[in-house]
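A single chain, nothing else alongside it, follows as structure tokens in the form predicted alone.
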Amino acid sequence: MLNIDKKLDKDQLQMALEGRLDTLTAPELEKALMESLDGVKDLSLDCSKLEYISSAGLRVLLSAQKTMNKQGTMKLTHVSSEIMEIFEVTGFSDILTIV
């Protein structure tokens, strides 16, 4: 299970991600934010309720890279050690903006 809290100010989107982002959840977290990205030149995502994160995961996150790179600015935020060591075995961490 996924809960996704979003937070829209002008063009800055904040979503706090809880829960597991796996094969299950992703097409949620990636419905979300394509309905949410346009116009934002900032997005930010609260991981430190994140408990989980598989390939689908990886994917949705890397596909959110990419549509910001092109508008703007993204990080995620408040990371675990579980959840960052995921990041560096898969080479993410030298992708994605960490905080």
Second form
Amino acid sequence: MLNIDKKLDKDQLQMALEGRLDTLTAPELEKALMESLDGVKDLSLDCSKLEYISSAGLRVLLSAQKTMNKQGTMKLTHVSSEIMEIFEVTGFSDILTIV
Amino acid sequence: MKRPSIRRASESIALKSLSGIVVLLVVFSAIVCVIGYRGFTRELMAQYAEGAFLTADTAALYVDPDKLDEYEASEGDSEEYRKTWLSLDQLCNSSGATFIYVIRPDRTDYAHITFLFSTVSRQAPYTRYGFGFVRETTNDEYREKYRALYEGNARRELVIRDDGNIETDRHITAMIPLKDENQETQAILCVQRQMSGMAQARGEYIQKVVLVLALLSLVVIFGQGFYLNRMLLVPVKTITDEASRFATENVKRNEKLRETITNRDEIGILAGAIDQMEEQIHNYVTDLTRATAEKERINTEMTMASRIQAHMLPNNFPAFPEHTEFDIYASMDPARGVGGDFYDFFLVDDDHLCLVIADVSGKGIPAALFMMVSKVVLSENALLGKSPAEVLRNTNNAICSNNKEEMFVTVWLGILELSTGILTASNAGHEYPILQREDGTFKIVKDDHGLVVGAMEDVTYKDYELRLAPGSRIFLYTDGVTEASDAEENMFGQDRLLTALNEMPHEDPEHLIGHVKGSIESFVNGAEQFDDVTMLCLEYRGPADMSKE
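Having looked at the form predicted alone, could you now put up the form predicted in complex with its partner chain?
Every component of the complex follows; first up is the chain already shown.
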């Protein structure tokens, strides 16, 4: 289960992710991002309620990061230590902006 | 398959329908007979009565009411009386009456009658009453009618005795009053007629009616039967035969039922519905057959793909029996037919063994395809003799150049120098390796991680070194191990993995992996797993010359 809460303010998009970002739910986030990334310059993903992220979820984040590299910035906020460990193990902490 | 008895079923419809008609006809005939019988009786009776009254009116012309007292005085012994009697007797024999008589009832209660004239037809088996004969009035009906003729100004009265319970034959008696000059009733003239012919006539009438009705019924039954057969039974039989045939053969008919059965009624609608049903079932079966064949084909291909993938990974153990420096074992269990995990090991040269464990993002066929490419590119680069970091860098660039789907793979790659036990490794986003220390305990090596392979071009990786003491082991795995979950979604985790390894620190690689598998299985307790489970374990036994001792 994954709940995605979107807030768009001009060219600033805030998304709060709640639950598990895995093989089953990753396509939901991918769809949500594809629909709303047009014209967004500042993407912020709130991960405070994100419990788990699998490789399928990492792929979506990678995709979003690549898109945002072309049109603005992307950052992840409130990343828990469990999620942070996944980012570190996979080397994603090198390419994602985690604040 | 047992066919239902269609013949009997249709016969039963015909039988039910026809027996209904027969019952209706019988009831109808009975009603017609009763009505006819009654009407016939009434009509016949009226004719008898009319005849009797005609005779009575004629007889009245012969009898002079004003002379009756005279006759009574002479007790019938006069010329005039005898003449009158002869006329009446002649009338009786010529008119068909059985009995003509003139009576005087006693006027107090009409209970007795006195005969003045009495003539009997010669055919009748009766004897006549003599003059002045007195007898009781037959019953109350006669009495009331006598009274009416005397006191009630009745012009004529009729008694019908047709109840069959009488001592004589069935008969009617027509009565008219004989009136004097003062219009006073002096006597009653009665004409009795037998109705013996009537029962016979009635019998014949009933016989004729029954015969005609029976013939009519036969015509109706045959007609209806023929009609039923043509309009109902034959089409219904055609339809049931066809439905039954279709149920057994499941093959469409060239000629549609609607072409043979042209009825515009419910039968026609039924035939049309059966045609349509056959068409739909046929199409459905065809689609289903095609879909099943397709599924079958995909399954076969999946099995083939699964086998090809399994054979891509080195799986002959012991893998290098001639190399006594080490023992190695590995296993890959895909969650589905094909997986995205893989392991690999091969000798770069006589002294260098390359170990690879990797996990492709995603699942199923896409992951399997990506895995194949990754494996080939990795081993090709490794065989060039470069360092692990360089191998990863080259592989990453090669894969990124053609990765529209943005898939990636986590790779841990190490090269072990067999003569020294020095393991040079590099990690591209893969799980931490587990190393057995000299004291025999397994511990996680928090190595330096680079980005997963395939995510971004021109990523650099770092090499690091580990030293394997003789008799120590290195254990590599994918996240399918640590993230194996039980029904409550608790993960197996690193701690349980380390516990399992440390339970059997001196077991050879094959049995060690078997033990970890067993621990995972008892932990998940039958819960379905969604990730591939891959493990690789190497035991370093020391340099060749040392291990030989």
